[in-house]
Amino acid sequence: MSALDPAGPRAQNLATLWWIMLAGSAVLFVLVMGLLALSYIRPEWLSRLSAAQWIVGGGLVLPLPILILLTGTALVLGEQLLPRGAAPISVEAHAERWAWRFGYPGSDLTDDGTLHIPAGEPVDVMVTTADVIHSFWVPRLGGKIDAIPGRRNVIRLEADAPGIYWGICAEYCGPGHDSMMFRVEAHPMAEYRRLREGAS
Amino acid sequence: MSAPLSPIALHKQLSRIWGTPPGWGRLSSVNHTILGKRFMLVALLFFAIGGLLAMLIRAQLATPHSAFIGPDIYNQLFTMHGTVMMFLFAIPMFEGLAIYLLPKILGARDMAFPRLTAYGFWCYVMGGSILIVAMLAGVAPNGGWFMYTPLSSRPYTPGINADVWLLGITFVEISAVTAAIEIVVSILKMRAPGMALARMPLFGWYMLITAGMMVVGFPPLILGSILLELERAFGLPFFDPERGGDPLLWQHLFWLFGHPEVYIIFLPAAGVLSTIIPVFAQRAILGYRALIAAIVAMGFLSFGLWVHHMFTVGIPHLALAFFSAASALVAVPTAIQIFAWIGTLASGRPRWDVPMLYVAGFFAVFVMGGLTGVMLAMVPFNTQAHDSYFVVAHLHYVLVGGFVFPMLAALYYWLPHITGRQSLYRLSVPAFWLILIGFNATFFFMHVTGLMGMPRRISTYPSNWGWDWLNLLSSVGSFILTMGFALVLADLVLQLRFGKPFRRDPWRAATLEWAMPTPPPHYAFAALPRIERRADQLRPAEIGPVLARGDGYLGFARDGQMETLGVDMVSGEVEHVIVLPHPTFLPLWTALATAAFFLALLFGQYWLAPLAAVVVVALFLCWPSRLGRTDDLGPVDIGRGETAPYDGEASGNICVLANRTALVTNGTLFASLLFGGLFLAVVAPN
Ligand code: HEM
Ligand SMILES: [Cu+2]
Ligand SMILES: [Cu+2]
């Protein structure tokens, strides 16, 4: 269930972004707290700095390059994660209080709370809702996307290996929100084909 | 004027004029010192209620599969916790602080519209009570503090719960809008003579920008609430996609308010820090002008970020990029402030005291919240962290770090001003450490819980995903935190009871509020000073006795009138004498009639609502009758050998400015409506 234990290339990218940001944040945090401590313990080390140096240095020179670099990286990453072009496989995830139902091309929605996908293959999930807003989230495979009444949202997921990955509704949707979980089962491609043929 | 009076005689005369009657008469008070204290006291009460709800939440989540509270109650608990903390604690708390402090820091005898202060206070108390009573009756709002549609629309929340939120909060928001207008006008027009804008203490600047943001920030929420209530009551389709509406319209309107809202909460706290830090650094603040620029930048930027609460709703990626970059950019004015504060300490001769403990706590907690904020602004990461416990952690680091810690610093710093007694400090230090440790134990691990997949707003969780020990730790932490707050409370009681009285200015501060006796008299200043330099570099201990002698402007009592000075907005030169209203029950009656209006809507008695509205208007029309005069007197003596006309004879008086400010609020309300219409026409699915 953990986003820190990614099981696909997309979740892997997001986790990498997180670890980079965590490291950077830790450095910045130590820097700020260190300066604060120094101002009490060793004020003479800092007393040469002028007002302009504090404000321009700390307020512009320090954050701007970091922010530009980070935002740029995140934007590029975000573009890569977008569901561009049609993925070979596209499935439906339909939310209705308080369960998820899944549909495949040419078949009805299923009721067993399990989404079957092939492993090693990008899959587009079309997310819709019958009632209120829900959110489709499988932390180990990628981020989340909301299911909004009147709209169809798409999220692209990918699992590296066959296995079971849990998902959960991430947008508060009423008294059953706690239990609106589902499973994603990734199969080897051949098995997935057999499964789909058997179903239709 | 006749021969100068002794300070004691002057004090007696002014006290008689400015005093509030005893007994039931207290309810007629319009005095900023009294109302500021009442605002803060009631806000503290709501903080206790919100904290109690948080304890219940943490008790429920301490273990997996908990059967302590079911989802129905749990949903009311977290909705009420968020709502109480944001609308009934944080906003009224800084309003109260501003109402108490602003006239004193700026050198005026009261706020611009004392009866409006009182009316706002009653609206706050009554609106808040509606929410609390609803909670005790088991029909509290349960849609989350941002009340997303269609979950909060009639089909999915058939009961009264959502109406309680929409009407109760709108009722409370009246107090926010009136306070905002009043703060803008008081800051711009009611400073001590000579206090040009460029000499105003930073607290004034922070509150000016905050109030300006409130003037344009609250209308979208008020509009959204009106539309949603109309939809709920009369079936209009604003947020229903089947009939041409769009649930996302609510999200836009809510966050158009909701994002500026968190800066509206942070800026007053930052104003407190900018006031306290120089005192303990024993030097003037670094970068006065840069800070003003940073506050203004924050004010503007904060209105361009609201979509970062909606990164996962499926909006075009260009918009995502824009809002992501804008969100990252607010880190710049924030960093400017942080480094200006640290630089002030580093280049001064910093000393320790209890307020500084909380300032240090603020740095540690708020900086961490800011860093996770930048992380969340990165869209790809946001798709993982959004609506998980990572966000719960982030928002508490920012709100508790950026508001509660500074307010605790403010409490220890200004409580001697309110009570006239110095702190004892037996319990202050252990209380601080309990709060700091308890806070981090509660919330630090929530970052991890969230990334491990735990969504927010769930009442139970299974035990197979490794969330158990993290949640248990958070719950234990929250009880340590509560013990810390309990110790602070005990500390306050001890101070009230045993604290030693002091002469004047215990902190060697540099702003005017300490240039008065403590506890402050109702009239605040026996005479108003002339300011010749930056008003955050004054010597209150020297100015105080001079003013108490009546040596300054208006250092006398005239015709039993409550007088203070109106100045030019920019230069701070005297323009006119403002005559303020005496205590009156009118604000209370008007607020009661307003309550009748909201209760009529709440209980669906639609015939009663227009009647109540007529009564409200009629009562408002009674307000002017007791003020103003029918004849022109020409310039009158204001002391120091100068003269000025009364406000009624001056062109740019406070009423003109207040009306202009109110027009801006109205304009924003209609602009929001226009935005809503365009949004439905262009972006909505049907
Ligand atoms: C006294 C210590 C506090 C504790 C232990 C605490 C605990 C919590 C917890 C556990 C939640 C998540 C509930 C859930 O998602 O199911 C929460 C939500 C929230 N808290 Fe706090 N909190 C505290 C103080 C505050 C303060 C001081 C503020 C604001 C000034 C605040 C504002 C909020 C908001 C806005 C939410 C979101 C509510 C929602 O999801 O609708 N909290 N709090
Ligand atoms: Cu759901
Ligand atoms: Cu849900």
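Everything quoted here is computed from the prediction, not taken from an experiment. Residue numbers count along the first chain shown, from 1. We call the rigid core the largest set of C-alpha positions that still match within 1.5 Å between the two forms. What changes on going to the form predicted on its own:
- Here F29 does not count as shifted, since its C-alpha moves by less than 2 Å between these two forms after the core is aligned.
- With the core held fixed, S47 shows a CA shift of 2 Å or greater between these two forms.
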Contents of the next structure:
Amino acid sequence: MSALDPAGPRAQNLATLWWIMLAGSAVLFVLVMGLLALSYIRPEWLSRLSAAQWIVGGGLVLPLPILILLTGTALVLGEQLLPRGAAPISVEAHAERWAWRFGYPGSDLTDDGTLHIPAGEPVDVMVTTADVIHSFWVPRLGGKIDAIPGRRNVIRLEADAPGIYWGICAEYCGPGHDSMMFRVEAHPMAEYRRLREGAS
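Rather than the form predicted in complex with the partner chain that you just supplied, could I have the structure of the form predicted on its own?
Just the single chain follows, nothing else.
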């Protein structure tokens, strides 16, 4: 269920962002530790700098290029997560303490805790809740989105290949929160169509 083991293009964006953030924070850490080590090994070098030079150099010049790179990357990759246009397939995910029910066009909500989607196709998931705030998250397929009372939020998922992907409620919602899991089953398109035709 790791977000670092992506199985779809949107999850891949998030994993890439995570690794870039880790690399950026590692670079900053090494720079700061290098300065700290230098203050012990060669204190006379650092004593030549004035307080103003430390503030401008250490507080602005040192982290600014890395922070600009990280922020720009986050904006570009994050923007690609947003649903653009209408996905050919949309489904419903309805949260109610402490279970998820799923619905498809032309059918009622199901109680089996499994969301069926076609592999290789973007799917818009309309997320709603009957009671408190929950959060819909399938770590290997995409980001997460809150289920807020009175609202319908949309998240787009896509699985590269058929398989089973586990999802959870990512927002603490009460004593049953830890068991509020579900699974997403991605089928080949022909199998998905047969499944939906058989259910209607």
